[in-house]
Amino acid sequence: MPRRSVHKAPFISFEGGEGAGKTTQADLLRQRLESSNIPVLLVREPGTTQLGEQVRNIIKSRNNVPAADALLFMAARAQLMNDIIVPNLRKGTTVVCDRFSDSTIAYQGYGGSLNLDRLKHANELATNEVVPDLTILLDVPPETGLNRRDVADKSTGETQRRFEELPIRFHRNVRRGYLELAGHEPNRWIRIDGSRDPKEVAQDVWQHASEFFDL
């Protein structure tokens, strides 16, 4: 798999719809890389920086129009790139990101019906045209993912459910967007069936990561 990054270390992102297991699998990959003595940092979008966490709270607590959400994500992304991602890649630390720029294309573009070309140009501005070297798509049918989130939120008492409450049509469009994005860049994307047991998914993720790192 070709390396697109110009930095010393690779940049890996996890993508997928609600309940796909991105956060779990990103952290498991971080642990496996650490156990292989590979310097690694796990970040999330939006989040990690002070601005990113503020944006996360705003987006989860308010019913913004898609354009407002997209611009908020872009602002958080630009700060995360400048403060955390690029400095670590330059010094040789692999960065694993729980969501990145493709989420905006899938959610606000395919899901929110915003112009895809405009979103892509805005992403280029926010990221200075840096893209992940490897993107792992955890593909889950929307009904399965949303049911997972329902169960998880009930067990934790989570009440901020912005995107989960949107119509099923929205989530189907998001999934279609991810599949189309993956189809357009097969050298960057790896599609994994995320509807299986998390241990099986983690094994698939590690197999692809091992090949990528030539372990």
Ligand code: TMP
Second form
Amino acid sequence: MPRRSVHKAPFISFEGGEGAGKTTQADLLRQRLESSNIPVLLVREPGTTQLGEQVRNIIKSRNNVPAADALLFMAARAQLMNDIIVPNLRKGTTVVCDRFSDSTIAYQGYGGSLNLDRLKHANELATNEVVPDLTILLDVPPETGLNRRDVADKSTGETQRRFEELPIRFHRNVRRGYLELAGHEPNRWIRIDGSRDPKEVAQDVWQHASEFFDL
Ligand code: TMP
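Having seen the form predicted alone, could you now give me the structure of the form predicted together with thymidine-5'-phosphate (TMP)?
Every chain and every other molecule in the complex is listed next, the one we just looked at coming first.
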């Protein structure tokens, strides 16, 4: 049974730990939708709006306590929701989001030990209770993801490494969080093994997304 939100078009989020391949897969899904003549917009969190990109810089360049991080992510989310996501869904454009509310639950909740219910309420405030229709969890063991990230950052010269530098325990908790969230809402989440070749992963993503929305 295809599911649709209250909006005219699907809202799809990608989630996962560091180096899971979300950015690559979100872009591949965008390309695939475009080549099927489905209007689509790719956005990222934090980012896309001016406020979101500023939050991204703050988040990546300095250490904050988890509650400060959570509130910064929420501020970016509220702006992105209001300015970009909702208007596009309303006009019938599919929105693909590279991370959304579940990232805060996984990272600042399971990873940073903030109270999960409080974070859920803050998310409701930021999103006006809109949740993605489909959330694709790219699941990779943290060691694999962090290793991929190290290789990529060395080759691009990326120096802004914040969450990547946290102990492995943090990343294991983030993964456990994602798996629990996916287990609680099996109608919204699809777990895909992200440790495989990106082309294979992309095929799985397309198969699930096209079936889910009857595309
Ligand atoms: P990325 O988009 O390149 O993965 O970078 C965003 C970083 O911010 C990533 O390390 C995950 C982290 N993050 C959170 O901790 N909580 C959030 O709510 C979001 C959206 C991202």
